[in-house]
Structures are given as C-alpha cells and as structure tokens.
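As structure tokens, one chain now follows by itself in the form predicted on its own.
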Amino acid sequence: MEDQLSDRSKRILEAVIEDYIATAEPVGSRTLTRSHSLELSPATVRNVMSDLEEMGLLVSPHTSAGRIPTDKAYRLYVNSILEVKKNLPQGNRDEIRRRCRMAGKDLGDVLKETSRLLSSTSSYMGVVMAPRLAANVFHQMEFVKLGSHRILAILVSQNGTVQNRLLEIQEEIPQEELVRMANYLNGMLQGLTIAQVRERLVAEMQSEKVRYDSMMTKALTLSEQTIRSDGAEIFLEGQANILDQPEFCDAGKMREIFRAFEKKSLLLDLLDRSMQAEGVQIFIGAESRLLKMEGMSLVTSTYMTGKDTFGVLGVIGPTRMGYGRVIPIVDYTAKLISRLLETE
C-alpha cells in the first residue's frame, strides 16, 4: 500500500489524519489547504483525497462532508508517515517518576498507580496486566487454619507477587500438619516456574509413594487447589476520559463501552497477544479485536518485575488518539516500571 502513494499523497492523507485527531471533525480539501503548506489548490487536494477514498484510506460520512481516515489509514500512517519523538518532555518523564516511586514497594500498589498515571498523562484510558501467575518462579508456599474446615492458602513468587487463596476441605486438619504440608512442598517445587510446578503436582500424584502417605496426598490436593487459577489482575482507570471524545457522546455507545470494560476477559486476550512481541505494539481498531468495539486502540509495551517475568501496560482510546504523543508515554513508563520493579 505504501509504495503507491506518492510523497504528494502522503502528506495530504498525514494533514486529514492530524485535522482530525485534532478536531474529531471530517476533513474538507479547503480546509486542508488553508491549515497546512500543501502549495496545492483546492481542486488538487481534493482529488487526491478521492483517490484515497479508493484505496479504502479515507470515507466520507455523508454525501456532502469532508473525509476522515479508515483503520486502514491508521495502520499506514503509524508505520510508516508518522514520526514519533524518542524522548517524552522533561516535565511528563519527572511526574511519571515520581508517581512511580510514591506507590511504594507493593507490586500491585505500583501497578494499580501505573495505570493512573497512563491515564492522567495521556488523557485517555490507562490499563496494566499483572505478570501471568504461570510464569513467575514459585518461592513458598503457607497454609493457615480459618476454622475447622476452611483453610488459607498462601502463595509467594520470587518477585514478590502473593496470591492467596480461600480453600474448602472436607476433614479437620491441625496447623501443625499444615506447616509440615507447606514445608514438605517448599522444599519440593524450589526454583520452578508456576506452569512448573503444575506439571510435578501432577506427576507427583499420580507416582506411587503418595499412595501410602496421606500427608503427601493432602498435602498435594491443597497446593493443587492453590494455583488452579491463573487469571491475571486487571488495573484500569479512566474510563471517563473516553467518554469524553465527541465520537462516544451518545447514550448507546456509553453503554457499549462500559459493558465491554466489564468483561474484563477478552481484554485479558488482547493483552496475552501484545505478550508475544518485546516493545510497542499498537492495536487498531478493529485490529485488536476488543470486543467488536469500533473505534478504538490500544498501544501496549511489556514490562518485566524480574529474569523472564513479564506484564503488559499500555494505553486505550479513539482510534483518533494522538499516537505520536501516546506512544512515547506508554514506551518510557514501561521501561521505568521494568527498573523500578526488577532493583526491588
């Protein structure tokens, strides 16, 4: 596609993408002409215009309206017109420092302020993905007694991350069993990843000895019931901000847009894919899957909290959004996050 523009079609369909992130407004050729230095009349900008219209680069909303770009616009324009600056302004590189550091040493106090500030910066939607359980690096593991039959599950990755869990049980067992339980497989799942420690749970009640030592066996069935689930944590914030973009002012895309938020599963999904690639990713419209939602984007980076432990953080908002402003935002916090959480 881009090696049939020409440089002149470039900057016409650059200038209608920029009108309109600014102004949510469809873009006419007088317009055009008069906001940038085409040196190009009127009739020529729009004819240009017209074969972009073909390509399926811009659309007309109706009959007698300027044009506003497509997805595929969008897609062209962030990968190859747009030049994003490397560096963020001094001013939004200290806040997003300082931000970082008030939140503390608590991973999900950092992770949840993260997500503000991504939100604050950018003035659209901040959202961040707690590192998959899978893949941290089990460090112990505690069961503490609630009552005769209910039973605390605690579980400790080697980045800090604690997941605990509410467990029920069928027979009464003493805290002092408890101990030597959590003991016995402490010093057994040492040094492996959580997918890990799966696999050898599984193994290991299935191997003879368990058979003849109920300590083993229960012992066994609590951690298994301790890291059945995986779902990773959420932190979104600023679900206002896109409702204050004109294109989502009317009642039922509001409702459209928190039911989608709601279901915080298939944002799970998208957030696994921006996983399999290092740096930014940017999800466009209906690119990114999110729900059939149309008009949005996501751009995403990876974080680490330790050696091969990652999460994701990352922007949402109109496919409009100021990309070469929010691209630089969502890159530096990442990579902050990622020294902030991997010294601690």
The other form holds:
There are 2 protein chains.
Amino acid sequence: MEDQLSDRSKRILEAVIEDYIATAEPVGSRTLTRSHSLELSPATVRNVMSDLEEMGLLVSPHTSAGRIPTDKAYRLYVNSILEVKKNLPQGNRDEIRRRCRMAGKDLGDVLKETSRLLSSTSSYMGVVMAPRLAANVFHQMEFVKLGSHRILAILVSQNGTVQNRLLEIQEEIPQEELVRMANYLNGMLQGLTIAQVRERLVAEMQSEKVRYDSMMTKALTLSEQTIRSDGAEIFLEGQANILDQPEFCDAGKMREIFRAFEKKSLLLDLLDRSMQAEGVQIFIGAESRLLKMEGMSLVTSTYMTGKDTFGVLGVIGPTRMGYGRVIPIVDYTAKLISRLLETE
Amino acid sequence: MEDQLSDRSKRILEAVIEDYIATAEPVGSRTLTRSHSLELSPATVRNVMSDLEEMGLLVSPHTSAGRIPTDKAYRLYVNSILEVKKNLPQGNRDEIRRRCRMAGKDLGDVLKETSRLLSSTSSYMGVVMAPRLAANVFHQMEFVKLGSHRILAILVSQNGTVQNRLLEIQEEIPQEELVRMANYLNGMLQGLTIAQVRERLVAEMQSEKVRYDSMMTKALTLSEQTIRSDGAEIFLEGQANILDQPEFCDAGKMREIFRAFEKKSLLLDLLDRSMQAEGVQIFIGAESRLLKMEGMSLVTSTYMTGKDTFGVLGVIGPTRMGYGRVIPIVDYTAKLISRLLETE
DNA sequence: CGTTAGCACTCGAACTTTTTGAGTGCTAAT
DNA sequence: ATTAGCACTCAAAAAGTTCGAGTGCTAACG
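Switching from the form predicted on its own: structure of the form predicted in complex with the DNA?
Zooming out: every chain and molecule, the one shown earlier first.
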C-alpha cells in the first residue's frame, strides 16, 4: 500500500490537484502541460495519469473528460506532497489579530466571532465548538430569585463560561436561604470539574448526614438540576459561502447540505472525535462518514480555554479546498484564541 | 384609488392568488375554470383578468403565459378578501402547545425553540427577536470575580433575560467589596427599565455626593460598562425551508438571500419597525424595501415578556405564501409565548 | 348588454439534432 | 522512455422542432 510514487508522478498529481482546486473542472493532459510548466508532452502526462488512475488516485467522470482527484489522492497530497506554509501571509495574520481583540464579551460571543472570522478568512464555513461543559472547572454558582416559584441558577466555570438555567420550584425559598445554599455549594465544589461535580452531588445526596437536613437537600437538588444536560454549543458561520462553490450550485445538493447542518448532531460527533488528538486534523470527504454527504472536508484544530479544557474549531469546505491556505489559518487561529482565552 | 371591485372580480382574483400560491406557476383562464368551480367560461374569466391586469393587480411574464398576482394584489387579498381562520387546526395547536412546554431553559433557549417551531409549522423561516434590552426591567446585578483583573458581571432582567459581560479592570477589587457594590446598585436601580438605569447611572456619576466615594464610583463605572450596548438578538431558523420554494431554486437568488440574512441588520430594522404596532402585521414583497430582495414577505406579531416589554416574532416566506395558514400560526404562537413568559 | 364560442396568433418549455472541442488510447517514430 | 500523430468518444453548447397553454379579438347568442 505504500505507494511508490516517482517524483515525477507526484509532481503531476500535485499539478492535477491544484488545477482542480482552482477550477473545479476535470483536468486533462493538455491543459496541465499548458498551465504548469512541466517539461513534458501531453502524451507523457497522459501515461502517468493513466497509472495514477490505476492506483485509485484519479478518476474520470466519463471517457472523454479530464480526470478528478479521489479522496485518496487528497489524503496523499495533504500527507506527503503539500508543504504547509508555516507562515500565514501577513495580511491574514493581521486580520485575525485585529478581529481577535474583543474584550468585554463573554465566551459565547468570542467563539461566535471566531467562527465568523474563520469563515471569512477561509471563504468556506467556520465552525467552533465550545468546550464541553463536563470538562470545565467549576468556579461558582449563584441562585437568583425571579418570582415566588422561579429561580435563576447561574453556573460559572473558571474559563468564563456562564450557564443560566431557569428552575421551577414547588415551595418558596427565601433569598437568604438561597445565598446560604450557594455558599455551602461553592465551598464544597470548588475546583472540581463539572463531571466531578456531578458525581459528588449524587454521592452527597445519598449520604446519611445530608438526608435529614432539608436545606442541604434542596441545595443539592437545585444544583443537580442546574448542571444537568451538557448541550455542547456549536457555532457555524458562513454557510452562504458554500453556495459559491460550483459543485454545490445545484439546488438539490444545497438543500441536502443545509438540512444536514440544521441538526448539528452529526457535526458534533465529528468535532468530538477530532478532539481526541491535539493539533490540526484533516478529514477528507467520505473518511468522516458522518458528513456522509459527499464532497465535504473538514480541517480542525483543538484550542485551549484553560489548564485542560479544550474545544475544537475548524473550517468546513468542499473536498476540493485550498488546504495549503486553510491549514495555516486554522492553526494560527486556534493558537491565537487559546492565548486569548487563557486564564493566566 | 378605492378599487371598486365587483364581487365576481374579487372571486376571480382570489382564485388566481390561491392557484398561484399552490403551484407557483402563472395561472391562465383555462386552468382556473377547471380547478375552481366558477360558473364561468374561460373567455369571461379572460376579460376579467384583463381588467385586473389594467388595475395593476396581475401581470403576465410574457404574452402567452398565464398571470401572476402583484404585491398590490396580495395586499388587497390579505386586507379584504382573505378571511383568516380564527381557529388554527387542532393539529397545529397541539404541536405548538406541546413544543412550548419547555421549562428549565432560559429565555434565549425558549426563543430559539420558538423560532424553530414557527419554521416547522409554517414550513417557511421562523424568526424571533428578543425584547430589546433597553425596555426590560432591571431586576438584579451580580459581580463574580474570575481572576485578579477580571470580573464577570451578570445582569438579570425581570423577564428572565440574563446578560453576561466580562469586564477587565485595572486594580483588584476584593470579593466583599463586589458584593457591597452589587447591593448598593440593586437597591438603587430596582424596578427601573434598563434605559432608565442607563440615565440614572450617568446622572449619579456626576452627582457631587458620589464623586468622592471611590467605591461608588467604581460600582457605577462597572455597571455602566455592563449595560452598555444593546445588541438585540435575532433567532432565525429554518433557512433550509426556503430552498424548497421553486422560485428560489436557482443558485444565484439563493445566494443573495442567504447573504442578506447573514448580516441581520436589515432584518432587525424591519422587525423593529413592526414593533410599532401591536398584533399581527404583514409586510408584502417590496413594501418593506428593507428586504429588498424581491419576492419575500413577512408576517409578524408582537409578544409580551412582562408588563410592557415586548419582542417580535414571525414568519418569513415567499410573497406567494399561504397567508391564510401562516397568519393564525403566528398569532397563536405569539399569544402562547406571551402567556408562557409572563412573569405572573 | 354581458357572456360565450371560435379562431388565429404567440412564445416559452421540452425535445431532437448538429456541431464543437477537449479529452482519451493506441501505435509508430524519435 | 518520450512524443507526434491519428482515430475515436462524448458532454456540452447551439440550432432547430414541436407542442400546448395562453392570449386577444370578433361575431354570435340569450
């Protein structure tokens, strides 16, 4: 399986891929020799392309058309041909920097803006997943009385995430008691991750010493309700950008794509998966069978929001996307955001 | 200008509009007489249609095609022909009811879900604008210390809206002082609208008696920072639905539409405008030149979240939309949401 | 007089046919 | 090993047909 590709074959494959990225049209031997200054005749190129086709790196949509790179080809390209410019063009750099300066906003706003940023600099779709709540570190909890039977619970994590939850309660609880409850909980839960908090609460509720203290019981019940459910948030921006891609210009496909993104669950799975490893990761076409609609790729990177809580951000575009350009953007943005969000 | 339309003309216009709504195709005299049981010959219908065309209620895309209703025709239809079924079909009613039961979520979640709901029951786009912050009634403010130079400010309104803002501060403020500041402010600002709060803060900061109390100054500065900027939130859901509309199936138009909705500012203007009057309002096609892309209409209604704070919700669809069906949906949803959000 | 049947005319949509040209694979010459 | 040359392919664009739902107009009808 270790494709023993000659240097020349690689050069040609690269040329095909780059042409296809640029034009979205099947590329033929002729056009290749013209645009890229390979010192070869069309006929030679044809032979090589024929080999590449045999190896499953190219396909032709029909006999008398040019050829198109397969997912496998992109994989090869990304892994061993493409050399990612370590240095993002200064222009991009500046823009990202500039738009990252956004003090006075909460985490959600920053992430949304980041998603926008990714979308506009890459000209594909930007996606950012907030760190999963469970991994965050508990910082503080507050209960605010809204009415006689409604309490607003506020859960603050150390990285600045804030979760609000409206709780309906049976019996009225006076404000002072709420404060005492919060104090009690804040003392107990300091520094734990939310996941740990959850365990702790369950354990505590079953322990003997709490069972007969109604205040504590109430407090535990309330807080348990507060941290229940961990709907990781996803910010997806720039959907309109993919309408510009010629391969999706037909209405049917577009609909499919939009529908798919409307329920974010599969995207969530995919992003969750890319959180396994650190750094930039690339999912090409059908490799992520989650994005089962064909022709889409995903470039992600993890970012940090604290000691050991991270989220994922990235760019979604057509398989035929400018990896060389996108990868540094994703990488740089992730690093910058990490720095920005670091709770020093 | 008071169109003196004979009863028959009205019936025919209605038939044309309804046919066009159903099929999205220009409708001709023949088809009309067949589908609707008007007791008239095609020729007669033709004559009438010709009149209607003269009055600017119908147009034909070209000589030998059927006719299409103009914006003016829709307006007439909505105002004086269409009789809105006061009673939403029980099915819809039930679904709306069911999905409105969503306790334990904050306002944002509820509104987002409502937008989804509007979108799916109408099969167009649902849109919900959160009440403008300025009109909300202040309830409570909290400061939570996140780090030595970072404070999380939480602003709770009486209707359950929660705003978080991250503040960077120069000099460290101990937690106890933050609590005292919050108490001071909560006492002072109780029951005012945010707009009034803003004024009050400015006034207070200039008053003599505060000027030399650094704690108060700090408190005022902090809170002033917190309520600054009033980015009304808009929840727009179901964009994929409009891809199903045949009139937008061409890629160019779609792109335009998606681009337009990506920056929500014009939508915001429009919704803001529809907040002038209470109850259901209808903007047809170019009437709202804000949605300057043609062929879109908007049905809105205000909803209440408290004594006198309201937001707007509605449905955006093609001008050729089922007004008779959509209007009750919007109306009913608005009422239900108002009831749900009422701070009793 | 309002309504209707009849008729010639229009013109986009859909279907065919033709043309075009970028592409291929093969073979023979360099 | 490379390349020039050639016959062949086939989608896409252009040109040409057919078809039918529409129209407007006129004349007849109750």
